[in-house]
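For reference, the chain that follows is the form predicted alone, supplied as structure tokens.
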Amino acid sequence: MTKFDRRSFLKSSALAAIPALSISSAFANSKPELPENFNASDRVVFRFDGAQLSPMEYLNKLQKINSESPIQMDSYGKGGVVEALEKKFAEITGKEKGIYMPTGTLANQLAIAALSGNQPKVIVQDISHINRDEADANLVYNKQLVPLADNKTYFTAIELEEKIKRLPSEEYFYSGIGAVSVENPVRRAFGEYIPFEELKAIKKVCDEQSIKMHLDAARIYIASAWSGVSIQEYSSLFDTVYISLYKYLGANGGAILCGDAALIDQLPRQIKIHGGNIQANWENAAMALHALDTIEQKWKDVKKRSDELLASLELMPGISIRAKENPTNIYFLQLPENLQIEQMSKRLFEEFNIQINANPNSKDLMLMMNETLLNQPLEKIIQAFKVCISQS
């Protein structure tokens, strides 16, 4: 991991001059029940992708997007604001054709198999949701998974053409390689992304071999809220791209796939075969259609108000930030070694509605951006660490 280091911005901030507050230390119960002035608008929840609503909250707001423009339903997935999501989609990515699919794994399972056709092997990351999360689904499809880069964030263009020059000869009989597959940002490597140019080197080395590629794409919002490569640039590259609807897009399921028409178009009849083909989606797209129209700016504030809060805590005594070579919205606070880290989580939430996930055993902090973050005053949720910090 790198060190966090963003004093320069706060040379000329005045958030580095918010006074302490004084408030009181005392605490209800030792498991946190809702505070008496909780307000799920002014939460600020470090733990997750997204705003992770509540049912009630989710009904609400659902309803609240029928009031203003009628829900039209589907039907398994046709027509209505599933159709609507699909081509808002393909338009976002650049690509001909998107598709409804239940969960993520059966859009990247489908992708890999449609793109290899008759060769049976995919590369992946070592550390990617396919090799790792998807409980060998690739032997359904009699894929075989060649992964690389063990344990790190991405295989190089420079790994990949070395891997398929070595290939033929370390089988007796050779298969040949069907697709590549890349995670763009890596969940496992703490939402690591992939530098740009890595990615169109390596989409080189597809093309001069003429291998597909399918982009997992779930939180490429994240990713390019924090690189500043378009969702379009990065689709650019790749034949498929996976993105999923209910990380940070408000619903509580479902993902979309991406690509051109006729490889699309082969794929209503793998979902029902596979028991993906479900009745009515309707109320996972409308979230999702609902959210597309706000997401790219949203995360684009997030992320200058990550790089804002976390330029702040640094300057606080005792603490200091870590994060991935090319992090995202994920970082380590690194706490000093007499705070009480369970105290601290308790008054945050108690007093300032403010989420953490407080591990006993650890004085590193992770620290999820999301929208939350933009719930409250930046000054305000600075202060809130000061008080618990120094008081825990």
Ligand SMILES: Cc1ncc(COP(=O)(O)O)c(C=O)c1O
The other form holds:
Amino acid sequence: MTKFDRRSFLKSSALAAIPALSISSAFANSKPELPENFNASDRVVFRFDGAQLSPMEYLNKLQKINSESPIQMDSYGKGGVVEALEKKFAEITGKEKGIYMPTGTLANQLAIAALSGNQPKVIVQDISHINRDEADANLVYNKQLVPLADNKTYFTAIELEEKIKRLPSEEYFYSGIGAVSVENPVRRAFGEYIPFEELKAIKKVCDEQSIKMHLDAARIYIASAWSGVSIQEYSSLFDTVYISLYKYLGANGGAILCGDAALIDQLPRQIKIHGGNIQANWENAAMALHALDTIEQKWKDVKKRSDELLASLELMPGISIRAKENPTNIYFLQLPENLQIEQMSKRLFEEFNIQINANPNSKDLMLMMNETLLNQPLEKIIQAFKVCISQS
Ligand SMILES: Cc1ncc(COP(=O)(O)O)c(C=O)c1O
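Show the form predicted together with the ligand, please, because up to now only the form predicted alone has appeared in this conversation.
Next comes the full complex, and the chain you just saw is listed first.
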């Protein structure tokens, strides 16, 4: 391929071959070491889903938000800006109610427990956060996870239907399925999103079997920008939807869970039982609520810029780009054999304030696109790569 063409690029890319599992070594749960001038305002950081503010930036931003419109405090998650955030997310997702949660893990677990009632089984993707990264929290709720689609991004509607039909004959004392949970986009598959048509087909199977559905939509705004499917369209297929407040919405933590009022109203007691009822949550809620005003447009801009940057990088000698079949904000740059990646990383940082995640053992450079891509003119970023790739 000589010229970057988005469609053919995506189809011909070979990243589908990159195993989902290798993400654990790539960036799962890693808290990065931040260099000293990390928080310069023109930094471009190809390492996270969001801007990762320093304490000073965080405080300044909170102060600015407060000076524009004084932040109303909550008390144990009730009232004030927390309530405003819950209402806003209910509107965004098209659900009756939203509820603030201290973590996404608790949101996921409480949602699948509430949806499945007395039925013990919950079907999940094998590589989902619920199955791989929540410390078997389902055992606390007496739920048994049934993982589908080993090491793959998602299970298809056909695979789900076959499993549902097969289960009763696979067990002597069959117990029922209470819920199906879907993660989209999929963190351990480098942010790959699930085709909307497939989600609709999965929903049809669940409806036919009267099975409730939960969406782990931690990064749904990113999926939405790349797939063109709105948050409300995604949410309409699911009974409950969880969205993270800290991955790219600027908060330091927290999550929102949306669903029917009857379900959401059961949850305050459950949050308390599990030790998640925090006295003041207004800082997180204020940061996220503020970010919601611009987040959709921001991700659209990031996607456009990301496409343009990748097209230019692809034209540079010795460079090729790989992506998942349905990628979001994560791409892999294959660099020339003789390139010194640590040297390139140092130069990009010191001369251009661009940060990459240099891995000396790999010629594949993982680029995570986020809002910092908008901090410098595109031409400047392209020029920086040109210089550092040709001279490292
Ligand atoms: C897809 C997904 N779901 C859920 C979570 C859990 O979020 P929290 O860290 O708020 O518990 C994460 C966090 O990394 C995630 O990536």
